[in-house]
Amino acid sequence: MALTTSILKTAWTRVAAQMDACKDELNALDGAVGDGDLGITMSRGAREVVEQLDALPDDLGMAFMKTAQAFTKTSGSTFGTLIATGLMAAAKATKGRTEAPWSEMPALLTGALDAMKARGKAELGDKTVLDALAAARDAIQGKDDPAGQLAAAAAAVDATLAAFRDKPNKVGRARIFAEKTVGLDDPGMVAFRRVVDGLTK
């Protein structure tokens, strides 16, 4: 079994109703920090990307550069711009082909990651989505099955949730808030631990 463009199409939609869910928690807590849209930002972004799955083609790469594009084009926000990003390193990383293993996904979760934080002009340690990332990228290294890999990133992230709580934002409007955030769990993290309880039903 690996990841295919139907098993992307069955991850969004799952996706999409998570973000419904959680839509008011992910805007209450970027509220404290930020502009207080990180909600609308997922929710939007994920029920475009269903809109068009039934166009999604076989080809894997073509797949995550549609998914891609659909979600910016409902929102321009430095998060969903950062969402986008991710998706379009995992097309160059897949174009041409049907499929994609799943001990592919620590590479392809690199490839997002590097990209993200070249995007985003931010590091590790920096307590935004890209620690959460990259907890969940080492903590699946090894493993080649999705519920194996989902358990063990939704256990690195909530670690990093942890070990972050009591430290500042380092970058965007969180960091002008600085040590306000001192307490506060990162509204990106959180955002991509709802994505993985997403993918986890």
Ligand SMILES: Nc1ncnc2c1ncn2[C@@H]1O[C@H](COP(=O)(O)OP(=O)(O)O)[C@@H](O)[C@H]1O
Given for the second form:
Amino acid sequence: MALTTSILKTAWTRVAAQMDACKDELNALDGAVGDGDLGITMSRGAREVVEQLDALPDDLGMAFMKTAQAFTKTSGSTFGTLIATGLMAAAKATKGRTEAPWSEMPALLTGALDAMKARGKAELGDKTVLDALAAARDAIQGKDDPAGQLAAAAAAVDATLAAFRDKPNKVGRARIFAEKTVGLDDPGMVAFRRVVDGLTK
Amino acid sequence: MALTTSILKTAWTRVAAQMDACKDELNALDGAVGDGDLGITMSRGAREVVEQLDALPDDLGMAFMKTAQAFTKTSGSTFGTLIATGLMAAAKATKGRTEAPWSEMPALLTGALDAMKARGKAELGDKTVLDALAAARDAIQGKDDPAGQLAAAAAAVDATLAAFRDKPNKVGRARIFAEKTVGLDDPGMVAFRRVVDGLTK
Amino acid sequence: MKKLLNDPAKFVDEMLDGLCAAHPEFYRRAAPGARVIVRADAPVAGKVAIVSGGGSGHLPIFTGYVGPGLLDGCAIGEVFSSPSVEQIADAMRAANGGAGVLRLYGNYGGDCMNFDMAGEMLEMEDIPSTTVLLTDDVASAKPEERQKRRGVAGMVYAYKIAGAKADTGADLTEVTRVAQKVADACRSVGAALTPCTVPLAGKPTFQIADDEMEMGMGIHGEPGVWRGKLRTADQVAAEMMDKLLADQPLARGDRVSILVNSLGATPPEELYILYRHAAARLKDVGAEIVMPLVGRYATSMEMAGVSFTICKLDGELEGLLKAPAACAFWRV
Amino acid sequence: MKKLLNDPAKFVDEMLDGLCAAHPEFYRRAAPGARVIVRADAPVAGKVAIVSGGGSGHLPIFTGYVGPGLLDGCAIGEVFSSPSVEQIADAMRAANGGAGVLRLYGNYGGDCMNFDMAGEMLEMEDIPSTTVLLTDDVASAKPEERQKRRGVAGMVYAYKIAGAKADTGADLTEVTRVAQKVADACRSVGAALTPCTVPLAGKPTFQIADDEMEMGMGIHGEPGVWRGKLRTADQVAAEMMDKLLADQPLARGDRVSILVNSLGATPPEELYILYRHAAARLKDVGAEIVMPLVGRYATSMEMAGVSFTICKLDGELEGLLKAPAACAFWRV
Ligand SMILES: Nc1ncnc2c1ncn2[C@@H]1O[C@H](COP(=O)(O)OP(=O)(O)O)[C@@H](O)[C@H]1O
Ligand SMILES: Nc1ncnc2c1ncn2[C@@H]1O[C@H](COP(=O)(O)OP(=O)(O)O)[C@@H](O)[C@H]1O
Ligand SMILES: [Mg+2]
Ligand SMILES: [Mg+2]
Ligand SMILES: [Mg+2]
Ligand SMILES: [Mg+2]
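Could you present the same protein in the form predicted together with the named molecule, rather than the form predicted alone shown above?
Below is the whole assembly, all chains and molecules, this chain first.
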């Protein structure tokens, strides 16, 4: 089995439902050290993807591109743009293909991560979603079934959340409250963790 | 004996000292229901008159005119302009003379009162300095010695203060705090009472 | 008192120092240190001079509007206090270009007395002058007592239109006629959300709860029509338009200008939300909006709140409203 | 939250409705309901287009400066939030007159990402564009890390000067060069006295005691250099001038413009008191002040506070600064 547009559709339907469910949680987390819009960004973006599902082409690259655009359209916030950036990297990597093997997932994540780093000019260790993504990418290395990948990713993100909890945020809006962020989970990491949850269901 | 420029000089010297002494009292009274500048208006005006004393001409009318100008120069507040208006009326009434008999005082006060009414468009009964002036004018009717006049004026103003204490102010800045002014003395009436005090010393 | 100032007693003088230093092309003191500002090129020979004045703390009102096509001179009092008779007389003397002076200002007790008295003084010096009083605040007295109403932001239209008329070379009678016509054509109403603090007093001009507003309140905190819970922008705009239109009904085809004015702290974003409603309402009535003004034109320092002014135009007033004019705060 | 508004979620859209309704001669939505504003006559064929954008709540920044001799288009985000990539791309598309687009905006994380991404999108559509970032806030990073500094009121000079250059018919490379030159020539610093409230958040952006101020604070409440007791206007002005002159020393004969800017609630009276000190200081240094600006040019809604910007001029920049320009908030 491999990733196809059809699987992408199922995945986004689940993620959208999950994002609706955790919208308030993410808003509240972001509200403590930022502008409190992370839940809105995620649920609006995912809903917009779901609106487009019928129109998603079989070309996996083009399909990824459409999902990316859903986020550039619905939000001006950092997280929306970063997700769009990551999805666009995946789009470029899969352009012209109708499927991508599960074993390619680590490479796709690495591509997304690199693009997001370049876009946001943040480093690993800054306590952002990037740290969670990097940990997930490392954890699924060598695994080629989606269930195993998701389980490994979930555990890795949990460990990352714990590892960073007592460190300060070093980039983004939360940076200006640096001391206040010690002891708090980074909202973007939690958002990624909820996406993994949604995919697992 | 009659009012002359020389007597005017002695009078203003006393009034200026008295106004310095009661400056804070008048500011506080005015501050409760207005802008708190009445003490400043009176002491600055009187001080400016004192500055001009050496230059006061023997012509009583011209001398009154100079004292009026001291108030138009030093204050933009109502009381300063009203005092200047009253003094200007006296100036017109005594122009060309070097003295005015004490028996003329009620007439001079009436002239001042009329000019001040016209200037401020207030009526007797509005709880302003005008009520105190009118009462003083009535009280000195028929008296022609300054000491007797001052004593009668003092008693009349005290009675006026008492009579108006529990009424609301109907004009000026204090009008907008109408209810709050019930139970309070009108600052302008008190200022006039203090002028009488100063003259009596 | 959260203000950036030095000695509160020097607030007005230091403010005027800064104003004249920043904009010498518009403003000049009539004499060193005087609280009297005239046009840089005053007196303009042969032109009717327009002089205004009042308390400080309302920039751009009053002093800010000195400039070509607007005011020729201004007398400036302490914050929220009238200038002295002497200052007003000096402003008139320095502004007079030989064609007489129009005294154009707002209806407040102290100002009226002092401007009247200054006018009488100038009469003795053979400088003819006339008075036009702004009484545009519909919340401050019933229509039967229009002459008792306070003058507020309607002043802006009066300055602009009378200033343009004076620029045409019209004589004092004509300039006065036009100024009176604008004054008659203006209706205003305001609503306050917060007080402001007079530097010398050091405490707020009034108290109001954190969730309250006052409709019809005056710019120095004079009591209004009601005080109650803060309402939405649309509700506030609707009520203000009701009041203005009840006082001066408009018919289909009427031409008006409208000024949506911040009392100070209220930002332009909120003004535009209010304007949106007001403009829709005027459209409903069938009135045509000419040169709408949205911004801070008449303020009370850091007071939060808003005022609406409607100026009903005829051909003469509209032409003069659109004529060129310039000062540091406004350019047409 | 003491604001005149309706549904906080509609704050931005209703504000833009009002803005476009009031000033159709300047502003037009690129598409019905879009949070993208372009010049009424956009695109101007053959002219390099200048596009900016950022969060709402800073009027006249950003949208207010759309107009001839200034910006061609603007993308508008929620209050204090970046516009979306799509909106920025739309602003660039609608503004492009065939000579390419300069993206001219302030250095804030979200804005940079979104403008970059929009630029890449436009590249795919063969619309060439360049970036110039304002990094004028000296309080936000050391001189060695100038590129990390926030962009604040320096934007006003950049819009004005780059806009005038584009009006000369210069190509994208030339307009970009001049814009970068202004950006390099601007230094700003601000001091905040009170926070403001983002309508959707409903609570103040930060807490500060009634007798405290913060020097060097950012316009969204980003931490500054020190927080302490409120100082006098002269002390505050002196410290701000110290910081600006330390970062960009001036010599006798240098020509500069200075912007004394209110962050919102601070009234012009206080600005002129501050200007007075700043101008005296520049005179001491021997610098010549050209076209000083005093007013509300870059704000954070109802925040009380002030910023100073010094823009060091050469002949080219001075000529362009003085060239004509117009928008609803400013006319040169
Ligand atoms: N420069 C950056 N690079 C990578 N991730 C970032 C960056 N800035 C913020 N983030 C992530 O985005 C999350 C916040 O997203 P969001 O709420 O959309 O930001 P904002 O509303 O401030 O634009 C943070 O918790 C963090 O994980
Ligand atoms: N229109 C008026 N006519 C007569 N007296 C007046 C009038 N208005 C105010 N007063 C008197 O002036 C006093 C206030 O004077 P002042 O403090 O100078 O006023 P303000 O500072 O408000 O201009 C009042 O207490 C009252 O006695
Ligand atoms: Mg956020
Ligand atoms: Mg955001
Ligand atoms: Mg008083
Ligand atoms: Mg007074």
